[in-house]
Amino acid sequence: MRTLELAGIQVPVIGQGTWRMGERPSERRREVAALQQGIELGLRLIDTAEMYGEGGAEVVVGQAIGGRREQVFLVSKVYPHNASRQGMAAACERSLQRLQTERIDLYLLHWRGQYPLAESVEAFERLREQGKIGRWGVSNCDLDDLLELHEPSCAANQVLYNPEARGIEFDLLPWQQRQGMPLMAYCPLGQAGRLLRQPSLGQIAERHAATAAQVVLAWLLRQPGVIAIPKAVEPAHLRLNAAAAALQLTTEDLAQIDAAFAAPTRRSPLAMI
């Protein structure tokens, strides 16, 4: 598995997302097993948030990483309404308890809210000094937000990115690449399977004896400094995701994707889900 440096640590370019996990107790065992299988396949970065299942996803992750915490790079996110000096400390403590760990490797502001960024940064730094988080970053922040933040300690920005949502390629992604700030791509495979049914992706997949999902992941990873965090519960999907890091698309493949999903020619509002 290829790696890149995130928060001073080498992490795989494909991790595991957990959105929609922890919402149904009947799925708990299957979700825990999926995350554990992903770790074994090299998908050692696990991304979660206090918002996912209102803490339920963090509980799933905590069970999955029991006895293997040192193998995992753990990312979680704080609600904007908890991103004050006092609120973040309490929120982080709750997340740590659900995750059954003493430290979150990367703690992100889920999106901007009512509190000034400077106050959230102060809260992040206090947690870092206490050893409860390794580094901090943001999510769903556009270029203007990062310029306002003007904080070299910000380790990453997590945003929506896939062939249907390419707006960040115009200004945000190039800026992060110049700054050496990794970009974490959430919903890299789109939603509800619509993206993966696009005919051009199927044609490219057939040429490579791959799947459309693998083609999309390889397309994302053509960009330096990008980490994809797809969610998967089925064992076959996990194996395919892990193998996608080795897929190399040709110039013809990339041109075909550009024809189906046009690259941005002007700045646009940041897409969010």
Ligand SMILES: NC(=O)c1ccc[n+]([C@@H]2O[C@H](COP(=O)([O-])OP(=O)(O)OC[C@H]3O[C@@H](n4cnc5c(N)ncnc54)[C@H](OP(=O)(O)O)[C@@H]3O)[C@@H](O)[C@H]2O)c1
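Same protein, different condition: the form predicted on its own was shown, now please give the form predicted together with the named molecule.
The following holds one chain only.
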């Protein structure tokens, strides 16, 4: 699996999302098995959040990484309403308990909320000094937020990015690339909705004996500094996602995608889910 550097650490360009995991006890075994299969396939970056299943997803992740913690680059997120000096320390402690680990490798502010960014940064730095987190970053921040943050220690920004949501290509992505700050693309498959049924993606997939989802992942990874974190529980999906890192799109493929999903020509508000 191809890797890129995130604040001094090599991480795989394709990871595993966990939204919607940990919501139904009857699904627990499948979800744990899926994450473990993903790790074996090289999808060693796992993205979770205290919000997902109100802690349930972190519990699933904790179970999946038991005995293999050191193979995994673990990302979790703090709710904005917990991103204060005291609140973040307590929230992080709860996440560590659920994840059954002593360290979160990358801890993100899920989105901007009521606390000043400077206060959240102070709380992140304290957790870093204590060794409870390796690095910190943000999510759902646009370029103005990052300029206001003005923090070289911000290790990543996680935003909505797929062919239907290309706004970040205008200013945010180029800026992050210049800063060497990886961009984590969430909902990379558009949650497997109408995006994957778009005819051009199907035609490109056929030319490569691939699937539309693989084409979308290869398209996201065509550029430096991008990590995609598809969520998959289906074993076949995990295998396809891992293999997508090796798929090379041609100039013709890229032009066809541009014709179907226009690249941005001006600044637009950050898309979010």
